[in-house]
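This document opens with one chain alone, in structure tokens, the form predicted alone.
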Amino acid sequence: MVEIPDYLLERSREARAQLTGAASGNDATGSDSAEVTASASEPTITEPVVTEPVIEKIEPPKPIAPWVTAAQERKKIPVWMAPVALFLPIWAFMIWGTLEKPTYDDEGPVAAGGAVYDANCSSCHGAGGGGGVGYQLNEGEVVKTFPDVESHIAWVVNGSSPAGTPYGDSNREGGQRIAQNQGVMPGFAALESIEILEVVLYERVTHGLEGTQQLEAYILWAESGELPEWEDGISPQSISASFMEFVEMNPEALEAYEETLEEASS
């Protein structure tokens, strides 16, 4: 075996050394200047702050109510009607204004006597009933006078009283017709009996403001045709005696007549 020398060893301890401290200071040196240089090459990454988004909460449409929804499509007035709507009021007025109310029903009983009294009665008592050679009737008189409907009757089949004879009701406001010397007023039976139960009742509805519901049952007494022979000297009890035997026969016109006896007590 051959010994190595000491001064061999001292050397080799001695490069080892050298070795080992430059690869030291020069892994130091690389160390830190990679440090150095990567740091100052990099640039700085500042790192996003993350914020939770904000969710806005939208609430649903309310339900709209179906008045409104039928509201909203109702088809509106038309811009152009605003002026038209703005004169009706003065068009309805002018067209008022050239009317005539009428006298009569335009059918019915109450129509045909006016068609009676236009031909038997106008010539004394006047067209619209203001009175002439005989009384007034129109504004209430006539009913003034002959309170019940037979009474009417039998004055006009009858005709009126010698003259200065007092007729009609006694208690009559503004004293009882007298009849007059140069208004005596002819008897009328020559007429049939369903004209005069007509002229009556217009004379009642149209002069004597009498309505056609207190009037209902003698005008469904015309509407039958099933009345008798009224001759001269007839009296108004045997007038009502008639009346009340189709009354009693018919139950809508005993219900109108039992509506106007009550509508008269109350």
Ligand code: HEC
Given for the second form:
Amino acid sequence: MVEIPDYLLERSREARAQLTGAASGNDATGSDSAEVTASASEPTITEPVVTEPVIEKIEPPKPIAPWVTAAQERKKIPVWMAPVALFLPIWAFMIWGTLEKPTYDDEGPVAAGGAVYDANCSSCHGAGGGGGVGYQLNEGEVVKTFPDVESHIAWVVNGSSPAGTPYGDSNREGGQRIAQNQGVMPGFAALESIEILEVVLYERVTHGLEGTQQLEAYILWAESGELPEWEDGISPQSISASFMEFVEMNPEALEAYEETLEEASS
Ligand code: HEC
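Structure of the form predicted in complex with this ligand, please, following the form predicted alone?
Full assembly next; the chain just shown is listed first.
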């Protein structure tokens, strides 16, 4: 036996009450109205609830503009061209730089520094220090930037700062140096300390036009072979402390150093 749910019974009862109410307004007899009630209530129970169907609206694809199609089909510059184009001027300078003639005599740490320079620095700075990717070093320029050996050494070990950063002597004749954006100099901490000192001495003599006499204590330092490791981030102060340690232990170097101090103050 099928049980009729309560809510359906309730609904039929209401429908019937409505119809009987409407029938009582007519001239129909009680029995007639009962019959109407019975037949009218039937569909109320079975009639399914009809909900409006949801119609999804599908928009037709928009036509693609001809210039968009043209842009999509056009041949593009390969991605790797960007770094290549960026470094082209640097390479151009590197090749140009190697064409100049090196200038150094052939003995001692200064000459040894020349070999280090040719191998590691001439590509950017020019074989004669005339400049290229970096500033001109020769005709005394490099010594104007770094009046002391220690900050010169620290610069070569650490490499250049980001573009826009001032470096070297802030009272530099001709204005303080500012790192350029056309190329950043790598740090050379991977070189031996002796090579760093040699190349600095070489630059100061051949480009900076400093006399070897003036650099005697540093030349002795290079010849002693008693150099600490210079790692990335080294400060001129720390290099100076090592140098002073050496000078205090070495009478010849001390004498040479005192002479340069006297010369500087006179
Ligand atoms: C990849 C190129 C490149 C190489 C290689 C390079 N440098 Fe430089 N160097 C520069 C640039 C560029 C500057 C200027 C600073 C800047 O613009 O960032 C500079 C600046 C300098 C300066 C300061 C000069 C001044 O008066 O302002 C010195 C000293 C120097 N380099 C020494 C060296 C030494 C020594 C080596 C080799 C051991 C070397 N550089 C290798 C690019 C290079």
